[in-house]
Each structure stands twice: as C-alpha cells, then as structure tokens.
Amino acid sequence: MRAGWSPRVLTLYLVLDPDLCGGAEGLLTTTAQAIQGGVTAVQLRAPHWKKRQLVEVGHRLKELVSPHRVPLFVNDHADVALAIDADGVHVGQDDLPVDVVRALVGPQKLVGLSTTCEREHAAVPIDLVDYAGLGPVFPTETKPDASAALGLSVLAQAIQRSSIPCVAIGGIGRGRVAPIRAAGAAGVAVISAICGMENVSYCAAQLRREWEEGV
C-alpha cells in the first residue's frame, strides 16, 4: 500500500481495545460499525493477547476492512503484520527500532512510530517512518502509564517543526477534534471515544463530522 499512499487515511484512526470492545467478537463488530461511521484507519492493539489470537482475529479484520479500503495496522508485532498481510505496523519508543521494523516489513508496508514529546517527534527518521503518533495531547485514562499531557500549543509546535504526518492521540473526544486539526495534525487517533460506546457508528460519525467541519 505504501506506494502512493495518502496521509488522508489517517484522518480518523481507530485504535482497538479488546477489553473495551468486549473481546474478539466485539472488536470485529466495533470495527464494522466504526467504518460505517467514517473511520479511515484501524489498528489492532491487544497487548495481552497471544500471537495466535492476534493472527486469527487479524485475518478476520483484514477481510472486514479491505473492501472499504481502510488500512489495517498491527501494534508492536511486525511478524503478525506480515502474517495477516496488514497494511502496516505501529511501534512505540521501547519496541523494535524502526530500522529493524522497516527491514522486516519491507518498503511497501506503512510504519508508524509513537512519540511523547517534541524531542522524540523531532528525532523520527523520516526515511523509515511514514507517520508519527504524538501524545497524549490531553489527559487520558485509557493508558495508565501514559506520559503527561502535551497540550495543543506543544502539539502545534512539534507539527510545525516536522515534515512527517502526525496523528494526535490521547484524551481526544467530541469537541476536541477541530482544534487538533487547526494545530496541523493529519488525523486523530481514538480509543475510548469509540470502543465500548453504545452507538459506535454514531460516535465515529460525530468525530468525522467535527474533523470535516474543522477546515
């Protein structure tokens, strides 16, 4: 997918949480409904799952998202991404180094890297990484070990100094999407704003609408 890819696929980036979604089946249902609502990218993130389950569910996710041309990313596990032919892999600062990830997945897979501050964001190797996640922008309870919230001004400064597309993450929900777009982000990544919601499609549509109206 990497050849000719557009950062527009990062607009509304859903990071799946199996616990919030209610297990594997809930994760699949959430994804289907979220795509109906306007989600443009999906990441399979299940840090407590064994790799066999990641591959099994990953194959089903790939079948689900492909007809909609929604890219599927796998968090952390480059081997799982290859096994299910995902569109890309996303890693954190303490995961495999991005040069190793790129060597494993090849030139056509997308690679994303999480950053938690301006220093990390400025150090992203743009020849190896396609986009960077930056956050948390706002306080979040989804990741108990998350760094301190950056705020919108730091987000905007980091984006202005970088030539790589940035996806903002952390504490993002309704009412916070338009300011993030105004700060220059290529998209917003959300977890609890969609996962576990009673009406997933509606919640996704509201976030997508805020992005489109925030021009």
Second form
Protein chains: 2
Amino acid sequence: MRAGWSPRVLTLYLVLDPDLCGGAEGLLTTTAQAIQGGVTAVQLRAPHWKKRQLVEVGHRLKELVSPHRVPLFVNDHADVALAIDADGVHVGQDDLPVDVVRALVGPQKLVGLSTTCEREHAAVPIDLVDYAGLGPVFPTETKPDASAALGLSVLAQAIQRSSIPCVAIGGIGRGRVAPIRAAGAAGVAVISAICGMENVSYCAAQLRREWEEGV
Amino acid sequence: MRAGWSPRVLTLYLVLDPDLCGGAEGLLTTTAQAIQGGVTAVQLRAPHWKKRQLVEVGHRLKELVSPHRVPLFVNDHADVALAIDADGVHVGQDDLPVDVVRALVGPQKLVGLSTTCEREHAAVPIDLVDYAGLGPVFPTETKPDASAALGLSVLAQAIQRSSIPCVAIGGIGRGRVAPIRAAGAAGVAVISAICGMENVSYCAAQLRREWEEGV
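Next, report the structure of the form predicted together with another copy of the chain; the form predicted alone has already been given.
Next comes the full complex, and the chain you just saw is listed first.
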C-alpha cells in the first residue's frame, strides 16, 4: 500500500464508533453506506472490544472496503492489523511507539499517528509515519478525554510547519470542512458526523462535496 | 525459546496484577521478590494499561527475568510481546485466535491458551499451542467474570484426556498446590497468592516448596 500511496485517500476519513453505529452489524452497514457517500478511508476503532471480535469484524470490513480501494486502518492494535491484512495502523501518543509499529507491520502498510498540539505535530518522524492526525480542532463530545480544541489558526500553523500529511479531527461536520481544507489539511476525520446518523450515505456525500467544492 | 523448552518452567506461574501490586513499580518489585522465592514463569497482564506503558514496563520486566531464565509472557497482545521480545504470549478464548498468534510470533515463542472447561481443554490445538491454562479450579475473586469453579476431579479428568501441558489457575494458594500436582498439572498459576502480599518472596517460596515436596 505504502509504495505510491496518495494522501488523497485521507480526504474523508471515517473513524468508526461501534456504540454510535449500534454494534458490529451497524458498523458494517455504516461503512458500506459511507463509502457510497464518498468516504475515502475507514478506521476500525473499538477500544472496548476483545480481539477475537476485532479480527472477525475486521475481516468483514476489509472485504467490504477493498473493492472500492478504500484503505482500512486499525486503531491501536498492530497485531490485529496484521491478522486481517489491513492497509494501515493508527496509533496515539500512549499507544505502541511508531518505531515499534513500523518494525512490526513492515514498510508497505500505512502508519498514522495522533497529535494534539503543534509541538507533537512537529515531532512526528516522517521517515516512520505516513500521516498525522491533529485535533481536536473544534470541541467534541465523542472523545471525553480529548485535549482542548486547537482552532483553525493553530491547525493552519501546525500544517505549515510540517511536511507530514495532516488529517484534522474533532468536532468536524458540515460547514467546517471547507475551512479545514483551506488551512492546508490533507483531509478531515469524522466520527459523529457520520456514525449514528439517519442517512449515512447522504451525510458522507455532503461532507465530501464540501471538501471538493470548497463550500 | 520453543525449541527444547521444558514444561518445568510452568511449575509456579505468576500472573501479575498491577492493581494488587500497586502500579508499575510495585509490579517490578513483586516480580523480583517472587523470582527470589521460586517463581518459574511470569505473565504481564494489565488489561487497563495503554500499550506505551505495557512496552515500557515490559522491557524492564524482560531485563529483570532473563538472567534467571524465567520466561516472560504477555497477556493478549502479540504486538507487545514482539515489541519487547517476550518469551511467549498468553491468550484467552475471546482474544486473538491461536493460529493468528502463532503466525504473528513465529515458531520460537511460547503460546498459551486459557480454557475454562473440559471441552475447551480437549479442543486446544497442540500443534499451535504450547500449554493450556485451565480454571478456575477453585472459586476466585480476582477475576470477577470467571466461570464456575471446576474442582479437582474435573481438573484431573481434563488433564488425563489431553496431552497438552496444563497450568491450573483460580483460587490457588497454600494447601492447594500439592493436590493440583497430584491431579497431573504441569504447574499452578497464581495472582492474589503472591501479588499484594506483605512478604512476596516468602509466599512464593512456600508455594514452590509445596509443589516440590508435595505437602
């Protein structure tokens, strides 16, 4: 995956939330509809699941996204990513160190790293990591332990000072996609703007259109 | 590790509990003293820890146990086991499937699998797994979601019907080690009989002596 990958796949990055989606089956339905709407990347994030379930649902997700050339990322667990041959792993600052992740998954998988401030964003090792998450840009209720919101100007500054492709996250919904693109991000990551919505495909399409058209 | 390993290392198998031990430092102190007392294997099990901490403490545990030729197992996380070059991985029925674990860690690391009844114990694939845990043998308060206690006669029967080395677990303390050895187990796994005790080394030595002397 890594050889010749394009940061374009980060455009509209769906982080799945099994609770908001209504469990494993809801997760799969949400993913299918979100891809129809224009989601370009999917992350399996289910911190409360046992790994047996992560592997089982992960295999089904991989089958679902592959025909659309939508990369599947696994949050936190490099072993699960290897088990289901995911396209990448996404880790946070308290997860496996990125040198360990890169050594485990090899050169071909994508590795993403969450950052929560300019300092962390500037410190991302671009030889090991393919993209950085940065946020929360806006206040969010999805992740109760998230840091304070950064705002658009800090986002733009952090992006300008680093060459790593940046996916903005946190409180992003309609009306906030275009400004984030204008700030120089490679994409937006969303959870609650898609997971649990009545019309997932429509919501995804609206966000995607805002990205592409800038309004 | 796997080539030429002896089930003798399973004799007195300490499963670490960070809460009972009083955190990361307590975990390391407990391990050092328990090895002094005669513990023959150590498992890092900290389901509430982030992986960064598992890797950091895991590295220190590995340094601590290696000179004593005491194998270190990591519970659940094959990626952490690889990151710290642990001697093995221990998984439960809801964790990574053992074929996945074996494929990830290769032929040289030990793989253990928890079982909770005769049926699960008989189903352990001996080509992939090096030893099975079986329990709880006696009622236990350490693991609130544990199944019903099996008792010594079911333990003996399960051991007789399988060729996999068996480590008995659950409610095991002084006075219960000799009967478990008599039932044919390769060893006993303990948590609260060592973690959090005032004199860890003494407690471990008592259990080890009961195993060796049969009384």
